[in-house]
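Below you'll find only one chain, the form predicted on its own, shown as structure tokens.
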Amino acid sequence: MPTLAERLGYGAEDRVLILNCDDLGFCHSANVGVYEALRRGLGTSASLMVPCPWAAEAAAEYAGEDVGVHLTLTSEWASYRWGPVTASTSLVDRTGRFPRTVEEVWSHATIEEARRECRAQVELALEWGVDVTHLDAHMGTVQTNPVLFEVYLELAADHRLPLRLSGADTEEVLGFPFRQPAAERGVVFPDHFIYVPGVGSRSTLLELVPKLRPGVTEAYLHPAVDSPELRAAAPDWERRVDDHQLLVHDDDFRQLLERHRVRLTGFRELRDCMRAG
């Protein structure tokens, strides 16, 4: 069987990298930063947080870029919050917003309401005119739980969209298989995944780009431009601004990719490959 890289038109030994920009729609500063990373920088795809207050602006500014849906069931900050796009009592805390932690979601969410909410987020992005290219999960909430993973996989199969999945070596840690079940449903996903703890991907990428294995690897960043809004909303604002700098303005990073002959691709190519069978 041909490798994923070969199915995409690359060689079996080529090292192909997706640089995904998470948290589009999170705030205005993130919208500006993500679109600059896609249009002027090295970003190859992005993920839209549909329930966030600035998601509608992100959709209004959309011009055909490679954008997927960042399925969102958490609202982690203390003073800047958002909630579901459906009426779902098991998905909210006492303030009417999503819970701040993944564990709270796992403890209280019903599978029925989680399924309805995630499906509604994808459908709303499509109604806004976004040509959705893939699915991934904010804070890994529906990706790393065996019950909610069924929702994640079902959506991908129904909409014929590729998924973000962590590496095969994490299946034992998470306690359930997910790569083989996805493959059996015909869902495409990158061969490898670069995990970054929290926000701020510079040090991880500078270390791991020279060590990339053959095949398709996904890495993610959270680019945003500096502003009073971002500083007020996100305690990790400096690392978001640095992700933007890395993707848009850092010639050394661009040269690192070129020196190690890393090819860049996006999720749209994976989606088209998946839909072509």
The other form holds:
There are 2 protein chains.
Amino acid sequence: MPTLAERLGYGAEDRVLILNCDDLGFCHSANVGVYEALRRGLGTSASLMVPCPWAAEAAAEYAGEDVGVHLTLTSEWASYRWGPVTASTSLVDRTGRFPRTVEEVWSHATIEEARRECRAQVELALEWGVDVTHLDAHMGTVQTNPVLFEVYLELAADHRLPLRLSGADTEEVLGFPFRQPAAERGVVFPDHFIYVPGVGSRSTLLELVPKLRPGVTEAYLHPAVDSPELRAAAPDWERRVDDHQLLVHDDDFRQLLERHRVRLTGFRELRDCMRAG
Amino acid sequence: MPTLAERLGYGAEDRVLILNCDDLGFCHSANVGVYEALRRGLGTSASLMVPCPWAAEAAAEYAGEDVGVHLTLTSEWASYRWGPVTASTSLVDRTGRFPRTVEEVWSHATIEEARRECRAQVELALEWGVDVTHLDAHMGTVQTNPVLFEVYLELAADHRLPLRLSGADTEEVLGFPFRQPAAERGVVFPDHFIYVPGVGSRSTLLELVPKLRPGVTEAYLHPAVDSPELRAAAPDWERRVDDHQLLVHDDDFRQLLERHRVRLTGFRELRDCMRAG
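Output block for the form predicted in complex with a further copy of the same chain, input the form predicted on its own:
Following is the full complex, with the preceding chain placed first.
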């Protein structure tokens, strides 16, 4: 059996890295940050938060880029909020917005409304002209819960899209298998996953890039440009600005990748490989 | 019968002006602009767009100010969108957001869902701690349509809140009476209304302030501070920035008001007067 890297045209020993930009569409400053990361920086793909206020701008700007859907069932900030694209009573708090925490989603969402909402997010992105390349999960909400994972996997299989999956070492922690079930459905996913606690990927990447294993690894960042909007929306704004800096302006990071002969790829290659069978 | 101005403690011949700041909560730049207009400028009151992404920030910042509810059933911009606070299928377009035009609302909204949504917007503002001082209508949607006007008037009567109403001279154009029905329900409203076509109130105000009639007149502006967020959201951003300039930094406008002995008041005075009977 060829490895995923081999199916993509790399050698079995090559270290292949996806640098995905999460939270596209979240706010205008994120749109600008991701735009620069993809077009002038090292970002290889991005994930669009379809229910967010600025998703329409992002979809118009990025229709030709390697953009997946960052399935979103939370609205985590206090001062800046968004809600579902479907009329769904189990997915919202008293203000008609998504809950702020993953735990609230897990305790209130019905599987039927979660499925309908996630499906609508993907369909809306396609309708907007986004050439959807993959699916992943904002705050892990639909990936790390065994019930919602069914929705996540089913959507990937139906649309023939690659998935972000947590690392094999987290299956025991999360308490259910997800990698084998995805493989059995013919869904392609990276071999390895670099988990970053919270937002701000610099220190994790600087430590782990030299230790990358052969095969395809996904890492994620949250690039955004500094602005009053970003500062007021996200208390972690400095780490988002630093992620933008790392992808767009950091020669040391670029050289680190080169020194370790890391090959960069996007999710589009994985999708095309999956669809080719 | 005493006039409204007399009930507020002014003379019958006094010219009393409300300078209301519309679109509070619309975006972060509007929140900052309104904040400055109310606390350092000539703004006398503001109207909160409860369904907008930044309404939560606005509600937290302005809980003590003279703030009404800017009843909102439209999401007019292309790149930046918001939707209802209730799960309402007749109030949204295919993206789960309010329609972009008043006409789309009028042709698709059911009266039941419009009533429930408007009611929820007022209740949410109260729940957030806003001392709601009045109601008005974003883009005139619920004021200038005879069916939706019933919702608007009923909400004002039930919550004992003053209303923005178009001028008496527009009743014939709009094709239904609204001032007499409001008076019969005991709802207080300004005697006169300065209509501004679109956004940007400077030229209208400079022309009409010298011609103010005795009694209470409402005029509205849309102050916001300049930012990449505002420029990307609203094609009319320059006129919003100019409204902020007029209210906060324009000594000529301040002197014009003084020269014509214009008294400034807010909606809170009207509300207290209405509640006192």
